[in-house]
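Form predicted alone, single chain, as structure tokens, below.
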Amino acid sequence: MKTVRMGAGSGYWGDLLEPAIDLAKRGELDYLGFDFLAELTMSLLQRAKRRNPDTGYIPDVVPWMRALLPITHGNGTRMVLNGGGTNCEAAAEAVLRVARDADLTQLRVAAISGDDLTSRIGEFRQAGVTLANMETGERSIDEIADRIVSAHAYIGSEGIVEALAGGAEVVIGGRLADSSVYVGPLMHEFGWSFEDADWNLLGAAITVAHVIECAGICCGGMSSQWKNVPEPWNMGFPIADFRQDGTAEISKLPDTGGLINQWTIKEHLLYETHNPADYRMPDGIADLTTTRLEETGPDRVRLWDMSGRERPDMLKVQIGYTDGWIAEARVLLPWPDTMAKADRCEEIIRKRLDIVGVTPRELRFDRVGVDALAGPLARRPRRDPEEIELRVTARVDSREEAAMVNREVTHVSTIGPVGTAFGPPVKPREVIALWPTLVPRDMVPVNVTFEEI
């Protein structure tokens, strides 16, 4: 029975590079996938592209391809990534430049576009699409229409399948859904289509893709098993051997750090999952609750009985819009009386903001090591900590107000308790808020272009 062997080369922008190189060299992979994106990434990249039209893709693409292409081009491993961000064509050109610099030939790269809806908001509104906020239920986007930075649909595997069928060795998309980076190769290799789909098989593909898409996280990263994880500094990234019958085995390379067992896999099945019985992706709806799994050896887990349902008619769109500014500064407080000093500094800063006329939308004081994580639920310590970092954050309407907040925090070093010092304030930054919504699938055409050397 045919088996497709896929490795995860990245789970986010800035991930480890060494495990991807190791997979490329020793993994005997058919495909190496890369997820580089997060919810806010597209807004950041859209801004970069506006400043320089030759940018807008994940900067990691260039060093990653420089390290990997000479290996994968030689052994036949194909790569699929969503690192194209908001400028997949420029990313494809960058990959070809890397290939030329490495004297590689007969390389075909595909760029997938269509997910960028930033300039089409008016078109959707005229067509009667409400673009209601999925989280708040607000039905009109008009209140933020003049502050939109980016709007990108999570698209599925159609473009990947077309690109692979067209002979692409490297496939670069923008806001490809994380799981589609792996579902697409499986659809291509097994000849699946959405027209006559076996939705249980697609549900299995989505489930396995969800397990491996964050790379090292299913191999003991971010795990409750962290005490038992060997050599996390030498983390191995996961490999999925997916069989045509919809069963799979997750493993990693020998002589790498990390840990794969039933618990690390179960943890990741639930990671970023609101309803495990209704895990909605552009390629289908996976029911993660039917999945059965067993440990078949050291760092090896088999999955079966995975299931799914027909893909949704609507695609999720993440709209990013500007929504104020953030000020952030630190006050450093020594023993004795650290808690009382922190309380007094908070009082001083609040009074100073009143005097200078700054009324933040939100104002937060975190006593790092005491209540920064638990907030008001944290209990005050029975004895004073040796030291406290009082982190002050404020959300305000303008850059000028953010700068004023930072300035007022510095004053406590001279008008506050003895021993008070301030750390360097963080440069004021604009807030990009998210407006999640839905659009009809048939209004988001996907386009694939090819370039080669």
Contents of the next structure:
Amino acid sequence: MKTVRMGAGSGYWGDLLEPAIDLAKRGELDYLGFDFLAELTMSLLQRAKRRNPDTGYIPDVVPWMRALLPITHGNGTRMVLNGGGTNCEAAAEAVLRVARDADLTQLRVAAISGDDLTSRIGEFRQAGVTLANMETGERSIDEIADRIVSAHAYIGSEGIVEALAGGAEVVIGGRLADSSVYVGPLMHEFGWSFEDADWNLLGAAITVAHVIECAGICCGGMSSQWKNVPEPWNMGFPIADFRQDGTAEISKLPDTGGLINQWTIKEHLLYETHNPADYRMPDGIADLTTTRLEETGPDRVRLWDMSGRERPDMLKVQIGYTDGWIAEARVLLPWPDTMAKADRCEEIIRKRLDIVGVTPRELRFDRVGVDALAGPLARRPRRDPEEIELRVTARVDSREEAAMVNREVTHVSTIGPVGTAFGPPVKPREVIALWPTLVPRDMVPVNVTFEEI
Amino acid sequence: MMTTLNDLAYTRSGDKGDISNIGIMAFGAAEYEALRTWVTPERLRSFFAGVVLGPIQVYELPRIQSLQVVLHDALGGGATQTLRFDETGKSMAALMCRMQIPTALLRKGEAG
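Could the form predicted in complex with its partner chain be shown next, to go alongside the form predicted alone?
Let's see the whole complex now, leading with the same chain.
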């Protein structure tokens, strides 16, 4: 039975590079996929592109391709990535420059566009699309319209299938859904189409894609199994062998670190999937509740009985908009009387902010080591801790107000308790808030362009 | 007699916007039955008082003996705008581990 072998080369922008190189060399892969994008990334890239029109893609694409292309070009492994960010064409050109520098020939690269809706907001509003916030519901997009930085649709596999059918060896997309990086190659290889789809097979493809798309995070990274994970510093990234009948095996290369067992796969099936019977992706809706799994060997788990339903008519869109500033500052308080010192410092800072007339939208005091993670659930320590970091954060309207908060935290070391230690200040950061919404799929056509050497 | 969830299951949490989700993977069938019975949105509401401000859902995955807990308005506005040090709520799973669960539920599960 035909089996497609796919490796995950990256789960986020900044991930390890060595496991991808290892997979390219030893994986005997049909495809190597890369996810580089988190929810905020497209806004950051859009801003970079506004400053310099030649940027806007994930900068790592260049060193990654420099390391990987000479290996994959010639061994038959094709690469699919969403590292094009907001400028896939520039990313494709950068990849071709890398190829030329490495004296590679006969290489075809495809760029997928259409996901960028930043300049189309008015058009959607005119067409009667409300762009209501999926999470908060009631608010109107008009409240934030003049502060929008970026708007990108999570697009599916259509462009990838077209690019692969067109002979592309490297396929570069922007806001491709993470799962589509893997679903696209499966659709191409098995000749699946959306018009005549077996939605259970697409559900299986989405489920398997979800398991591997965060790379090392299904292999004992970020894991409840951490005590038993061998050599995380040599983490092996996952491989999925997907069979035509909609079953799959997840494994990793021998002689790599990390761990794959029922727990690491279960914890990833549940990771950020919310309603498990209704895991909505642009290529289909996976029902994760039907999935069965078993360990079939060391670092090897088989998945079957995966299922799904028809893809949604609406695509998710993530809109980023500016929404004030965050100030962050900290002082470190030594024993004795650590808790009392922290309380006194908090009191001083609150009074000082009143005096200078800064009223943050939100003001937070964390006693790091006591309650920074547990918040109201924290148990008060029985003894005064050795030391406490008082972390002060504030949401304010402007950079100037953020700077004033920082200054008042600095003052506490000269007007507050003895021994209050301070370090270099943290720079205020502008907030890009997210506005998730939906648009009709048929209003988001994708376009594929090819370049080659 | 009470036991802690940490003795019955593994947990891991993630985020999407201001929504935190916690996967709870039971060690076995008895643990799964006990957790399924005990971990309800109502109990989570009081357990996470002051942390989770929005609706709470609990989904069951019997084939992998796991629960999916979804907590809305749980991360101070979401990773890009929160004042939390733990912007993405990776430590929410650790809080979940502290929940107290009656051991009697566990024995009932074994008998069943």
